[in-house]
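Below you'll find only one chain, the form predicted alone, shown as structure tokens.
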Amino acid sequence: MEREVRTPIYDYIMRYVRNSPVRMHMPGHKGHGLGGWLATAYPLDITEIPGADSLYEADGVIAESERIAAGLFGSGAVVYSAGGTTLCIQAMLTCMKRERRMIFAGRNAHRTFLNACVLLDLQVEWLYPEDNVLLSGVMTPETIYQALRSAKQPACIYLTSPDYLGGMADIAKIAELCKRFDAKLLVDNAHGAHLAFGPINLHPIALGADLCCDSYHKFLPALTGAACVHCANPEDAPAVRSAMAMFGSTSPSYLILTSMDLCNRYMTNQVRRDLAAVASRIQRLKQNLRQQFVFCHGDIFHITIHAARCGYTGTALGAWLMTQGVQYEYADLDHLILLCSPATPLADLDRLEQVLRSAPFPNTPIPTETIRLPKPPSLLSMRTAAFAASEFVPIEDAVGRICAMTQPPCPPAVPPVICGERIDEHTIVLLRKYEISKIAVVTL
């Protein structure tokens, strides 16, 4: 039986339509769309009309909407974003040098960490993953313990998790050490908001973390853009939509608010059923297809497949998919990684079971290099390179010259090189693997 939940973002904009006032406030289409698809979505776009909330002021219909997320997630309060993760990773960042903390960060950040960092100042001390995979970066409770311990000042942890592969980082052990050391746990989970309606709760929240980015569009049913920032102590939710209101537009969108508020509803009456169904059946696909592809390991929802393993580049592969009327996520060299979600209709994993049946499939592991990931030295700031008058230059040229804009080969990913930091022989090795041909550096 399905519970009743409170919608009150959705339940708004329907009066308001219903209503049908003059429309004398933006947006300039007037409620009135242009037709096509769209047509129907005009009427529901709204701005910060008397009743419709503020976002980064909330005290009406979307702080309601928030109450009820962090009720569903388990969180001390939910803060939401129509500006994606990217500006809750912005949001979060500020509250850290808001408490002067020092920032011990996995290298496979998203890119939107590294813009933070430069348009913050920050300096960042990197924490290498141990697989040197270059979309993977799970970090060990070892490696974040002896971080800590080497700290001078109060820190703050930074990890993706999961991430682009799936792999998860033990968040849980984590926790722990940072609140030995009283530090905080930062988590860009933007690839696991359906982690807290599993059978086990692993959402990073419920494991100990103190401030976590989901995208609730990534892994549930709402519009891109749609996020929200998770604070374990409801204290830190002001600070947080104050940050937000520094980077974020002072429009956001109320079609991706009101997604998020609907969302609301599905994790509330759905998405448990939804998840376990869509898990399943996808366990069975990787159990019926193990002779044939290599699976990584990691979250369900990921389906990494090692395509050099199995006789294939994942370029390849992903263009002979997409041939088969299959959209993959990613793919390079090594690797093909298929997105799904709770909302996966059961349907289309019996259409991929069928189309990666049928791959040519060639028997022959191609030997992949081991990569050794670099450790540039940091010669200036990020701020100081990124702002730094600059110009491209084919990387074989880059030999010895700094770094003026981060060329991480796909996000989130452990960039060879970022800001500030001098280019050598073996950057130039892997970026050359990720068919970068120029380089932006600084002009001296």
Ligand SMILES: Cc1ncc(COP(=O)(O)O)c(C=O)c1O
Given for the second form:
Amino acid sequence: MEREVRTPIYDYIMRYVRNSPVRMHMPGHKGHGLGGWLATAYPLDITEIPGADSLYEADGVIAESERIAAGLFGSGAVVYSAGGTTLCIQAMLTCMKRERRMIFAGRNAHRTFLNACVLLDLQVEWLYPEDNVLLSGVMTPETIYQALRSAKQPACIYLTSPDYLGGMADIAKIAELCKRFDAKLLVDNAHGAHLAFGPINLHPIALGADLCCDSYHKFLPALTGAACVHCANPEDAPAVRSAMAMFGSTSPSYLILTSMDLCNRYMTNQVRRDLAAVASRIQRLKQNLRQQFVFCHGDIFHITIHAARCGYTGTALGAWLMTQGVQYEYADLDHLILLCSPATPLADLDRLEQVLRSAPFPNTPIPTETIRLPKPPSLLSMRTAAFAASEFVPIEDAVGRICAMTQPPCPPAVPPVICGERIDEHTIVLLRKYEISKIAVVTL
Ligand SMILES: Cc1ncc(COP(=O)(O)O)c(C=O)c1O
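The block above covers the form predicted alone; next, return the form predicted together with the named molecule.
The next block holds the full complex; its first chain is the one shown before.
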């Protein structure tokens, strides 16, 4: 039976639309669209008028919706973002700066993290995964332990889990260690909002993280830009909210906020059922195709094919899938990533299985070279390098120069080299692998 769930933002907007007042406020479309498929969105696209609450001072319909979300995820408090996970990461790091914590971060961080460090002038001690590769790798509790033991001041650990390929860190064990050292654990859970709703709750907050950010839109049915910060301790929420206000637009999109509100209803009544059905269909797909494809381990909704081990390059397999009407998320020489969510129609997975089964390529593994992450010395702070005078040069001419800024292709948006680091031969190999041909270097 469906449970009655309040959707306070949506309900407010629908009342407003039904009352059809004369709109003497922003936005300029005044509730009237320009036709086409977007027409029904315009009337709902309001701004922070009295009664609609205000995201960064929420105490009305937005605050109520956030409380509903916190109850669903089991967090102490939730703070919404209509500026994606990017804004959440900026807010979490601002809080760490205010607490004067040093930051240890997994090297596979998204470029959003780096940009926030540049803006906030943070220095980072990088933690390298055991297998020392760029996109995905196991961050062992031992690595975390050694980092925390070495810290000379209050610290925080920042991890990305699930990572881009779906790999998961042992958050429970790492959280335990953090508590032992009085350090805070922050998790970029952009790829894992659904983890709260499986048979075992694997959401970082349930496993002991202090702060984590979820993208509602990446793995749940919500509009792009919908995200939130979860606080284990509700007393952290005001600091997170005020930090968000420093970076976020003063005109947050009510369409995005409303989509989170409606997603709360979905999470109450339907997500567990859908998640179980889709997860089991994906499992079956992997089982049925196991002679033909090697699938990487990790979160079930990341269908990550180790293409090279099956005789394809990820990019060639991806290009072929597109000719068959399947759009992938990301492909490189080694991998192909197909992302699902609890809202993926089962019929789409039937079609995907059919298409994959008919893949025409040979089945001889392509030798791939695992490129280890270089650990070049950092000669300038990230901020100094990012704001220094710089020039773009072909990567072959960049050896020995200091990286000013990397704009890795998005996805996966994990920078092979960090601003301030000296570029060496190993870095060039990695840049080439990710098809980055030019790089900004500091001109001194
Ligand atoms: C792991 C990770 N973190 C953060 C982000 C940034 O999220 P958003 O684009 O919602 O701001 C992304 C985007 O893809 C991501 O994959």
